[in-house]
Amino acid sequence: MTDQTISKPDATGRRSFIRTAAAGGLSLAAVSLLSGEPVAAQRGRYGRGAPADAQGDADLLNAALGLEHEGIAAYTIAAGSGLLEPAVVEVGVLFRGHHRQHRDELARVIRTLGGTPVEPKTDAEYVEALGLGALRNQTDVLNLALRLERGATSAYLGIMPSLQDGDHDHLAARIAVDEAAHFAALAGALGQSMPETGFIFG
C-alpha cells in the first residue's frame, strides 16, 4: 500500500483512445475529432444541433469498443499472470464482466447504426501494446489497471459532446460512471487518497 494522492489525468487517456481509434480503422474525421483537432469539413457535421449522424456516432462508439476489448484483454491476461492475490483476481474478473457487458451493448448499438463492430486484437498484440511483459508484481498490475480505467473514463467523457443521438450520449455516460467506479476502487487498493480539488477527470 502506498500513501499518495490520485494524480489528475493528463492527455494520456485521450491519446490512448486516439491510438485505439486509429488502430480500429476509424475515419480520419473521427480520429481528428478525438484529437481535438477536427478537420474543417467536419466541424459543422459533428457540432451540437447538427442533424443526427449515424455514421459519426458509430465511429465514436466503435473507438470506445476498442477500449473495451483492451480492458477485457488486460484483465484476462492479468488474472492468469500469477502476480495477483486470489482476492484481487476476483475483483479483476468482476471488472472484466462489466467491460464485457459494455462491449456487448456497444456492439449492439453499432450494428443498429449500420456499422461493423471492431474486432479485438490478439493477446500477443495487447501484451506488447500495454507493456504487460514488464509487469513484475501486483502493484504494477494495479497501476496499469488504474491508468486504463482513468483513460477510459476520460475518453467516454471526451466523446459525449460529439455524439449526436441522446441515447448514445446516455450510454457513454453510463459506461463512464462504471469506469470511474473501477478507477476509484483501484486507487483505494493502491492507497491513493482523493484529490483536494474537483473535476478529477478534467
Given for the second form:
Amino acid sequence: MTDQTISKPDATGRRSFIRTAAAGGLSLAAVSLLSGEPVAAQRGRYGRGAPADAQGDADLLNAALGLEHEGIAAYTIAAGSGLLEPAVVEVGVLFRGHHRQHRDELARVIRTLGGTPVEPKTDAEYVEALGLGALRNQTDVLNLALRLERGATSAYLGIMPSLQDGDHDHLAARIAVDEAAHFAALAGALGQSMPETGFIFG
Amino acid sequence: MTTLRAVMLLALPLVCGSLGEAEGRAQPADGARLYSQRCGGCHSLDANRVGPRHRGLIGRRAGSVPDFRYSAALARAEFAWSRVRLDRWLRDPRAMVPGTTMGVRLSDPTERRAIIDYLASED
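For the form predicted in complex with the partner chain instead of the form predicted on its own, what are the coordinates?
Everything in the complex follows now, all chains and molecules, and the chain you saw is the first one.
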C-alpha cells in the first residue's frame, strides 16, 4: 500500500521519515521501533504479512466494479424485457439502485488509489455473456438474478483475504451483505427454502 | 412503494422461516454447484465476463483467451493450466502470479478439488 491510502493528515512528517528510512534499507521492524508505530499498521490495517499494495487493491476493486456494471445492466435489461410483473420490476429497480451506489463508491475509492475505474461493456455484450436472450419468463429472470447475486456475494467474500487495506475489506464486506440481502429476497420470491447448514456463501 | 413492501414482506417468511435444501460443506461431486457459487459471480464456461471463459481450461496456456483483456501479469505468464497449477492458483492467485486482478481465494482444498474436477470434465 502506498502512502496515499495509509497516511493520515497529521502524520506527514513521520511518514516522510518512514519512507526515507525504508528506502535506506531499514527493516519494517526497525522502522516500527523508530517511529513508534506497530509494523502491522504499515502493512495494512490487518497486518497480513505483506506490504500494503494500493495498486493491488485498486485492481481487485476494479474487478468488483466490473461485477457491479454487469449487475446494473442485467437489472436494466430485465426491467425492460416485458417478462416481469410491475411489482418485480419495482424490486429490480430498487436493487439496481443499490448496485449503482456500490459502483459509485468503488469508482471513488479506485480513483483515490490512483486507478482508473473500468467502464461498462455494451448492453449487447451483457446480453450475450449472460444469455439474456434465452430468458423466457419471470422465473428465468429471477433465477438468473439469484445466481448473479449469489456469485457476487461469494466474489466479494473471496477477495477480502487479498485486500491489503482494512477500509477496503470493510467496503467489500458491506457490499457483500447487500448482495446477500438481494439473494435472500430473490430466493424467497422463487419459493426456495433456506439451506440447513451455514456458510451459505463462499 | 406499497407494492414493493408487500413483495418484500411476502419474501421474508419464505427466506427466514423455511428449512429444506441441504447444502453442506464441499463434497467431491459438488463441482458444478461449487463452480456456480464460488466462481459464477465473475466466470462462465462459455462467455467472457469479468473473468475469461473457462471451457477448455486444462492444458490451455495462461492468459491466452484471444478476446479477453488480461492483466499484464497474467498476459506475460508462460505456463499452461494443469490441475496442480489450478489448485495453487485457487488457493492464492496473487501469490502465484503477482499483479493478477484475480483475487478470490478458496481456502478449502476439497472445494478446490471439486471445482478443478468439474472444469476438467467440461473440457
